[in-house]
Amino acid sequence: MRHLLTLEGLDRETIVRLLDRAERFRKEGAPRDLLAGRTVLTLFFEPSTRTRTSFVLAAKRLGADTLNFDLSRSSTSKGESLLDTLHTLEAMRLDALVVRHDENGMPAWLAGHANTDVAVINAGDGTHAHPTQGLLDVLTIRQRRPDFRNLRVVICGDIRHSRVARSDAQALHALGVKDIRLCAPRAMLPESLREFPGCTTREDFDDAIRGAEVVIMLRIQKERMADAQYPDADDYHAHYGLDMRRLALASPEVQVLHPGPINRGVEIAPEVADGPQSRILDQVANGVAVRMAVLAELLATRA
């Protein structure tokens, strides 16, 4: 691997290798000098708490130097083009560039226009992909349900605008899950299932969650909607919120995931988010390990 831009088309063996490495890092730690002398820069054009912080922690725990690019104080605010910014940063001999952008395909565009062998990692682009979130979600599931073949998974929420849903579906499909149910009101379902391999769609959450071993809840992407499209919070919760009544329809061993940030009382009830089936904080912890594994995969073997 030279970059990590999407999980689409990534084979099962590569995903399993990354998950195995992340699991070892979480259980045993990693050599503190594995990436000594490497420099990792985070370039975020959208706000982030979990993703940016965990990438910085991951790089530091592997011994790399880290830099956070402050857009508000950079020359982009003076009109410098993104391409000039990229080449300026490359001239400082970066090894990895972690990019979040609101436009689909921007990390891939940067990778394609780089003049050096800098590794580009997609930390979320528009509605397109969030590959490390997809990896940490399947790692979280695998820790309790290692056999993916007979797993029933529900992804519920604003799927149309969710890069997480796309990456989750691609990772689950690659690992052999045959029953992936996408549930949302019609306006939030994808227009096409091309980016959602092996998935079916449902509009009735009670029907979708029945017997599921994994439920992945999604935030409504208000920033990607017109104001008129945003649903009433109470009405949305009544039809698509995960509460204790709906949770009882799932398998007794159900795992509840949410990529965050959580809107309590909208897509998920507080007693579910904080309950025994919740894996939300495990996802956060696994995020650091997965991002360590990705950085090690891309940078540890370079001369």
The other form holds:
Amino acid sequence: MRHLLTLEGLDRETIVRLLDRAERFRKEGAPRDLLAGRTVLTLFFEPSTRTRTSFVLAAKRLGADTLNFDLSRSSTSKGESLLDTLHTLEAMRLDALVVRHDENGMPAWLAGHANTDVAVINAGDGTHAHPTQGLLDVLTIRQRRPDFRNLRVVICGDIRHSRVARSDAQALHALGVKDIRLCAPRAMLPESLREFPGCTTREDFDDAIRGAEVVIMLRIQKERMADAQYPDADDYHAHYGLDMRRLALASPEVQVLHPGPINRGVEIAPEVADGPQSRILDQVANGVAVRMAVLAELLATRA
Ligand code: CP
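Mind sharing the form predicted together with ligand CP? What's above is the form predicted on its own.
Next comes the full complex, this chain leading.
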């Protein structure tokens, strides 16, 4: 692997190797000098709490130098192009560039223009992909349910605008899950995902959640919608919110995931988000381990 841009097409063996390595780091810690002398730079064109912080922590825990590129104080505000910015940063000897961008495909574009010794990691691009979120989500599920055969997974919410839904579905499919139920109001359920491998679509959440062992809830991505598209919050919660009544329709062993940030009382009731079935903070903890595994995979073997 030279870059990590998407989980699409990544084989099962590679995903399992990354998950196993993340699990080892989580349980046993990591060699603190594995990435000594390497430099990891985060370049975020969209806000982030979890992803950016966990990449920085992951890099530090492996001994790398880290730098958060502050866009608002950079020369991009004077009109410097993204390509010139990339080559300027590369000239300072960079080993990995962790990129979040609101445009689909921008991390891949940067990877296509980067020096051969720079690894580009997609930290979320538009509605396209969030590969490390997909990995940390399947790691979280696997910790309580190691066997993915016959697993029933619901992904519910604003699927149209969700890069997490795509990366989760790709990771689950690669690991053999055959029952992935994408649930949303019609306006949030794109045609392109109806044919996604392993996926079926539902508009009735009560129907979708019945018997599910995993429920992944998604935030409504207001920043990617016109104001008129944003639904009434109470109405949305009544039809697509995960509350205690709906949770009781799922399997007794159900795990509830949410990539965050959460809108309490909109897509998820507070008593579910904070309840015993919630894995939301486990996802956050696993995010550091997964990002350590990805950085180790991409950087540790390079000259
Ligand atoms: N899950 C996720 O990407 O969260 P942040 O936007 O806080 O990084």
